[in-house]
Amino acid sequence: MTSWTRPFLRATALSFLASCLTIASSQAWSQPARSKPQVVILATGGTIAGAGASATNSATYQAAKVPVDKLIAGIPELDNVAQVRGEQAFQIASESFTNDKLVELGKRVSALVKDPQVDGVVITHGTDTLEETSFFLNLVIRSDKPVVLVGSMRPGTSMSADGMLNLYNAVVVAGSADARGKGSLVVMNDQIHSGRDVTKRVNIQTNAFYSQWGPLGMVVEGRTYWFRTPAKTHTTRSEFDIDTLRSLPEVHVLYGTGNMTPEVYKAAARAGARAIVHAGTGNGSVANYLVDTLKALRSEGLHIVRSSRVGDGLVLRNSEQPDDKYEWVVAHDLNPQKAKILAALALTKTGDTKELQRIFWQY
């Protein structure tokens, strides 16, 4: 090779690059942009489609009246985040919601994060059972594309009324790729829960949900920010599957008092209960005089689980009542009414004490 022919060569090279480049770069801006996040609103009443008779009627007012395309219509900036559509799956209150329903709304989900065209759901739900809702879907829908569950503490007829920004922050969650694999989220006051930890605390506030172990993140104007990950198993991970579900054992929740009656335990047992959850004082106390009661119920057959009315901590296996001995179960952290949520769906799976608790560890 002669000495005029190397930078020749290497002249054309850089000049046979540079037209690479070029082309490449005219080829990416020529894509077309990634189109909107698909996501579905499926709405099943609760005061977030409810109405007052004024707009100074933020606790008095009538549940499940707005139907969901006048909910989407109310909220044009939805178009900015997302492409939605809406599905009037029930219309009620959600204190009406049965175990029929829990499981009629997590198969009409599962069908719709099955669908390839949809990117994530949002449920608009009551608040009063909403917390129940999210928690079961959580352990039952196979899937990380985002759930999401929303309500409102006023009707949108109120003055300051919170449901408009929720729905959106709720749409903002559902259409977001890093809101996959955490599994059923809530988003109520610009926070985002886990559907297993979140609980109503306050019955006429805007700031009615809370998280023991403190929320997954926040929404600030039309943008997530994540600051932990749910450790529990969920989802994807989880051996319950709404697909195989036909229905729910019955699971009564007794709330521990001063001055308890056996008799409403048997009562219990005798029409139909497979389990009790035992909503105690304390670290889930039983009254002395209610032991030898729930003993006998369980030789029977039937579940105890040790649960706290007590609004934080953890139910503490074999303290305050021998449970190994007893063979009952403890809710760990979960509520009495999240605890009667597992304890349905666990009851499907197994009739063991010692597979029962495992579960309670595990979910």
Second form
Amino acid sequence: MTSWTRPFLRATALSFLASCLTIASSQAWSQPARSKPQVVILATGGTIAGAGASATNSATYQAAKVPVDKLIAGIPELDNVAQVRGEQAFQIASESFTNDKLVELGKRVSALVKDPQVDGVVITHGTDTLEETSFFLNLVIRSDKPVVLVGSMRPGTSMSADGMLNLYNAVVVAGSADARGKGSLVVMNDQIHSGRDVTKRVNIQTNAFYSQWGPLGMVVEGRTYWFRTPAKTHTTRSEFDIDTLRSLPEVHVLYGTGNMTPEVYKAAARAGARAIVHAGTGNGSVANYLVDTLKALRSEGLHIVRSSRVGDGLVLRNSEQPDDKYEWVVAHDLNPQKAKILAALALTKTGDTKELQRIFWQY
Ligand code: ASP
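Let me have the form predicted together with ligand ASP next, following on from the form predicted on its own.
Below is the whole assembly, all chains and molecules, this chain first.
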């Protein structure tokens, strides 16, 4: 035997052994050898599973109609990029997500990413609250495996439906080694966004999703292109863990306008809110005639988180309002719906205002 044939035979034997082990441990998957990344598509409903009466119904249709296996069967090209299997978690429009459903979904994602046979998870989701779910998973899933959320703005029955390519792209990202360790991701309209930053900005166009600090990258013809990494703490370094989380406390968002009614804030407290996210005007400002009510609610134990209805920018602490004096928290750059998610999670850990503010700076 020549000196080069021995290592060759050893390598061949090792790879044979490895494929036997793979066959033995991957019975749930349709193909025995693990030549492609294994991606689970966890379906929750939304427009990407929607159906309209005709091809011209791009905006009027019923969400959450098509089961996940049908979605997968409609994209045979998935087979070129990953070994895919589907799981139907829910079949709902995303405006009907609740805290309990978030926790349930998170626990399932956590179980999937712990499976050594799973390389990545795609979650099909309605676009309306996709940004809340993506931020939640960014905070509570303790894994660096890609968790990719995807939706569509048009149902699959419409002309120029966007769901097929969005889902294909999401599977590409979920199966990419270079998507690991970047926190939860949202793939829409060829862009890869951080699940923390992304928000829905347009309600009837395919370019609906936007991140004020920019997308992380793009996915084009089955390849990923990255340009940034998230700056805030997420997933493996997060102090939140879905495996130990049982439920989330109530947090209410109240929208700031001219001529507010103090009684509405008191009603939120009476309804069981542990915190109110004030989606204030401009810098999350609180009207002079509301200040006493919010101070009184804080002294009764309810937390006040100042966010902004503006959408972009960041709320500055102790600017127009003396947050230190009133013991209020600012939401940093998080929009009100994302601030609601972080406030709820933070309240499972602490009731201390300084700690809550530290969490808002960090995540
Ligand atoms: N209302 C739908 C949902 O969020 C909208 C969509 O998916 O685009 O489920």
